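First, one chain by itself in structure tokens, the form predicted on its own.
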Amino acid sequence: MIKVEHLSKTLGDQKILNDISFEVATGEILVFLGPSGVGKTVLLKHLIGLLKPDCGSVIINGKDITKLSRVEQLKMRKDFGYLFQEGALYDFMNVFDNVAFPLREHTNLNYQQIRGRVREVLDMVDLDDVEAKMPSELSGGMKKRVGLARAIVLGAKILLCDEPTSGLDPIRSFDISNLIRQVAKKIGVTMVMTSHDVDNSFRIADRLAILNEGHIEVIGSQQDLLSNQHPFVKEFLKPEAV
């Protein structure tokens, strides 16, 4: 489904990504761990074609998206869902209109069909009676759920999640982590997530990777990470994994 080969990116005078290579199988959940500033969000932007690498390739379903035209990239992105750190809801739209927005932009569904689909995905993220609420009326956890509903409403085949537990208390972080895995497995998406939340990432992921100084320090199962002896890996995992 996703294959990244020798991806490198420099922004300004800083090497953000340095010779990154990995694969994500269809239906797999891969979580990239690391502290702020190591290039996790930059990596996600390459996967969806918002950034072009200095070198290397990003292959989605056999096509190198770095070589696609702008029109081809826009078409390709319809298969993606993107959950932003803060939900990134339109503050001038209510919940219904936020979730319905991709359907109105990219489909020819009528109002009743859109309404049915919006209700379906809101139910999937365990939200009831919120369609008329404005983002300012929602808690942080509810905003994440609405953002997740919007990310999957078009029937995404690939879901990208950028720090989904950021800004949430431990209980809400636990809940949203469980929900993301549950939804991802239910609809069968391939998912790449970034996080610094070790405990919840261990529960969500099929595999994990740790980014350090622009490259992948280790990639594999939870046990592969915990048994890795690199000083950075041990230090990063120690506070929450013990």
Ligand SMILES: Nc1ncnc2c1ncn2[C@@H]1O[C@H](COP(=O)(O)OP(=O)(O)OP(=O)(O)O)[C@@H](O)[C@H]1O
Given for the second form:
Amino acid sequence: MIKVEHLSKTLGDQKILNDISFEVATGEILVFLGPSGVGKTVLLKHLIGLLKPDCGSVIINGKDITKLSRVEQLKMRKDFGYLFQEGALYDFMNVFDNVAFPLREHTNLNYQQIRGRVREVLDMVDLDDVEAKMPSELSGGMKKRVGLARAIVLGAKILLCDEPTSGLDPIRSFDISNLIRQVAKKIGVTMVMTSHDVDNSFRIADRLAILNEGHIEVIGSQQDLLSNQHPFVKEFLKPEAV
Ligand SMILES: Nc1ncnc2c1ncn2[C@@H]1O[C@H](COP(=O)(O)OP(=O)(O)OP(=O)(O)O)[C@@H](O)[C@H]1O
Ligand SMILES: [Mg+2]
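Based on the form predicted on its own presented above, generate the structure block for the form predicted together with the named molecule.
Whole complex next, starting from this chain.
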């Protein structure tokens, strides 16, 4: 479904990504772990064409998206849901309008149909009675849920989630992590996520990868990561001292 080959990217004078290759199977959840600033968000942006690699390819369903025209890229993006790191809800729209926005932009559904679909996805993310609320009235966890609802409302085939637990307390992080896995498996999306939250990533992922200085240090199951002997990997996975 997703195949990245020898992708490299320099931003400014910094080589952020250096010869990255990996694959994600249909329906699989792959989580990229790594410390702040390692290039997780930059990598995710390449998967949806928001950034172009200096070299290498991003193949989605057999098509190299780095070679698509602008129009083809915009069409391709409809298959993607993107949960942004900062949430990125529109502050001036209530929850209903935020979630309805992609439907109004990209479909010809009438108001009744839009209302039905918005209720359906809000229900999927366990949100009740919030349609009329403005983003400023929501807790951090609720904002993430609304962001998730908006990301899946068009029926995404690929879901990209950037740090879904960042800024949340441990209980909310635990809850949103369980919810993301549950929703992803229910709708059958292929998902790539980034995080520096090891415990919750283990909860969500089918496979995980750890980024270090521009390359993938290890990729595999939770067990593969835990048995890896590379000092960076061992240090990164070490339970936090309390
Ligand atoms: N548009 C840009 N122009 C120049 N440098 C950039 C740009 N976007 C990101 N960077 C740099 O690339 C590096 C990786 O950034 P990125 O946002 O991918 O990190 P990250 O792993 O997502 O970190 P975090 O965990 O804090 O979200 C950083 O050094 C950042 O300053
Ligand atoms: Mg980031």
